[in-house]
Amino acid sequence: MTRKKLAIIGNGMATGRLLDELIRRDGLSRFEVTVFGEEPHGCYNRILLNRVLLGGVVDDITLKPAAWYAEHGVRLKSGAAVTRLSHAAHRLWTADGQEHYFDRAVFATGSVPRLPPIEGAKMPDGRWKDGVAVYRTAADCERMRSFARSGRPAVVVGGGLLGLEAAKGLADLGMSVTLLHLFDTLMNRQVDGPGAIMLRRAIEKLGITVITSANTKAVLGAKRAEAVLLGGGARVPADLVVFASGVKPRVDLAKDSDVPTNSGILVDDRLQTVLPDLYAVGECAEHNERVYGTVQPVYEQCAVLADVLTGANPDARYHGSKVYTRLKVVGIEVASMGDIDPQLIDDEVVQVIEEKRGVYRKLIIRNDRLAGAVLVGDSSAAANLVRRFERGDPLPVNRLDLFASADRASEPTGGVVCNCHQVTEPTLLAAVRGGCRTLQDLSARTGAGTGCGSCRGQLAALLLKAGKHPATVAN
């Protein structure tokens, strides 16, 4: 059988997962796959970018080295930006002028930094001033590190997840960091007001200055950053200014190729655009007026798209995802799912505040089901809550039982342990019985712990329970 040509445009975490899903369905016997990636290496884990900022190399966070593609019969065109695509001709062109034919193509172009409208960040020729950077790629981290000097002032613009991670990384490099956030509370999309207060206190204990409701107007300095100008005239000294104020779907290629877009590239339940044989997946895709920016929904999309492309399940459809986040933000456990504030008059709210421990926990309950939750400082209950959230299980009459049962959450729970990859405890136990002895072995065999990394404590507990030695592998 002649294999059809499948072009995947972009080489981020969505592409890495889609390749895995295609291989699981024997998709490489049906398709000759070519991946077009702008960066000069294989796909890597963007969630772990801080490791590069702190002096590591891309190989430390790489999910698929260049050799992996060749070993699996996938053509990798690295450093090859796709500049034009013709659906009618079934061809695309890269920046070096090369033409490539495809039968089917997938946009996996991800997202780009969302920059606030400020003056002075760039030179007249469009290049960033010295001492100005964004926080998005491994190359961005290397640029930030090149300007970082211990004891010198740095400003990070953006108080979401990326901004907090950038601020922590620069603080760890010895810089005096000020974090500016446009909104009243940090991580305002994931945590509510009380949770944000707890988070802010923990961040300030690290020596990071936090200024909220901060309207950043300009970067001052003729050829390099010297300070940031705020609305009202205040100036914040800065040898290094980092923009980490969110991302937006990368849709320029699709739009230029007459593929309908809104905030993202519009797709149906099969992840197909309005044009046959053109698909989109990941952060660039918009499904039912929603764009997803976390790992778990993207991976769910990849499973559906692999079913559709290979025919493994012709009836596969993507119906949207229930979004949840569980991770460590600047070393602080944070989990969030569903609604973070009540939406209906009959919504029940349960809040537990432990000032001394710096722990905040909140539930939003609707019709005796979990509609949302926020956990700051202790996310041990997250695995239990996520299962109830996803399945819509009835809740115990004593709502606090949901938290009390989590005292054992450092131990495996019998259900899904790794939410990013949907790896269950039975799968992990089977891998241990099959010879896995360390966290590295277990992650390599099952994929668990290679997404956000928040489940690594549970993986370690499982290995310890089995008499193995997870501590031989560093986090």
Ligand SMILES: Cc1cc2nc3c(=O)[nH]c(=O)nc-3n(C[C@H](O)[C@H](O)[C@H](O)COP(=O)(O)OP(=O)(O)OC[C@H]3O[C@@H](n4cnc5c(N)ncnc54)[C@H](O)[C@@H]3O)c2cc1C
Second form
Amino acid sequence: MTRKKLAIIGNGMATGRLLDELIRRDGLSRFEVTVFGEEPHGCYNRILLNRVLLGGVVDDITLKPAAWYAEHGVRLKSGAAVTRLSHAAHRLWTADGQEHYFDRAVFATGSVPRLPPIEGAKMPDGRWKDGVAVYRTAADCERMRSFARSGRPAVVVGGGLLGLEAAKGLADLGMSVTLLHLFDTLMNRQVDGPGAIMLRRAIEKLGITVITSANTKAVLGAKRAEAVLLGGGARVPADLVVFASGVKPRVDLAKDSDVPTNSGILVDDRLQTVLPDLYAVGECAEHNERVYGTVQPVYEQCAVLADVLTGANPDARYHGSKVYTRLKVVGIEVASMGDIDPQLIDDEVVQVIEEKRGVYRKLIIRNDRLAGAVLVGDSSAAANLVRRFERGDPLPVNRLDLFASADRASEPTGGVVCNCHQVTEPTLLAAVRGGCRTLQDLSARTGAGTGCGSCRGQLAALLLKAGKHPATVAN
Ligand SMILES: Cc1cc2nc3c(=O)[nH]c(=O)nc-3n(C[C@H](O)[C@H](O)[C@H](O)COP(=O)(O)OP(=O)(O)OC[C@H]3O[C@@H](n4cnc5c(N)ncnc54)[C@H](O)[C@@H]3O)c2cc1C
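Show the same protein again, this time as the form predicted together with the named molecule rather than the form predicted on its own.
Complete assembly follows, chain above in first position.
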């Protein structure tokens, strides 16, 4: 059978996962796959970028080295940005002018940092001013590190997940960090008011200065960053200014190619765009008026798209994802899922505030099911809650049982332990019985714990229960 040509545009986490899913369905006997990646590496785990910020190299977080593609018969064009695509001609062109035919193409172009309208961040030629950076790619992290000097001031603009992570990274590099956030509470999309107060205290304990309701106006300094100017006229000194104020789907190529877009590239339940043979997956895709910014929905989309492309399950449909986020900043525990405030008149709210411990926990319950949760300061119940949230399990009469300790939460449930890779407890137990002795073994065998890493505590607990001694894995 002649193989059809499948072009995948972008080589990020969605593409890495899509390739695995295609291989699992014997998709490479059907398709001759070419991956076009603008970045110069094989696909890497973007979630672990703070390791590069702290001094590591991309190889430390690589998911698929260049050799992997060759071994699997996938053509990798790295450092090759696709600049033009013609649906009518079924062709695309890379920045070096090369033309490539495709039968089907997948946009997996991810997101780009969303920048507030700020003066002085760029030079007249459009390049970033020295000392100004964003936080999205390995190259961005290398750039941040090149300007980081211990004892010198840094400003991070954005008090969401990425901003907190960047601020902690720069503080770990010895910088004196000020975190500026436009809204009046940190992580305002994932954490409600009382939780944000606890969160702020925890961040300040790390030595990071927090300024909320901060309207960042300009980066000051003729040739390099020297300070940030705020709306009220205040100046915050900064050798390094990092923008981490959200992301937006990368739709430029799709738009220029007349593929319909809104915030993201519009797709249906099969992840197909409005044009036949063109698909979109990951953070660049908009499904049912939603775009996603975490990896689990992206992976769920990849499974459906692989089913659709290979025909393994022609009825496969993507119906949206339930979103769960967890902050990975060491020393600050935050987990959030679903609604953070009641939405309906009958919604039940359970709130527990432990001032002294700096712990805040809140549940939103609808029709006896978990509709949302916020955990700050102690997220040991997160895995338990995520399972109930995802499965829509009925809840115990005593709602406080839901905040069971980590031990109880990790009692066998038969459910999914690693959300990123959808690895279930029976799979993990089988791997342990099959000889896995350490966390590294378990992760290598099953993939569990190699995404956001938030399940590694559970993996360790599982190994300990089985009488094994998990070696610690650096975060
Ligand atoms: C610092 C950081 C921390 C994060 N932490 C978490 C976390 O803890 N948990 C979580 O769930 N998620 C986290 N995320 C989000 C997660 O990384 C994304 O959800 C995931 O990477 C999305 O995958 P993607 O393939 O859609 O996009 P990306 O991984 O961004 O990949 C898109 C790729 O396409 C390339 N590309 C774009 N346009 C073109 C073109 N025209 N031609 C060729 N190539 C192109 C880009 O260069 C990029 O390499 C984090 C993200 C960052 C930046």
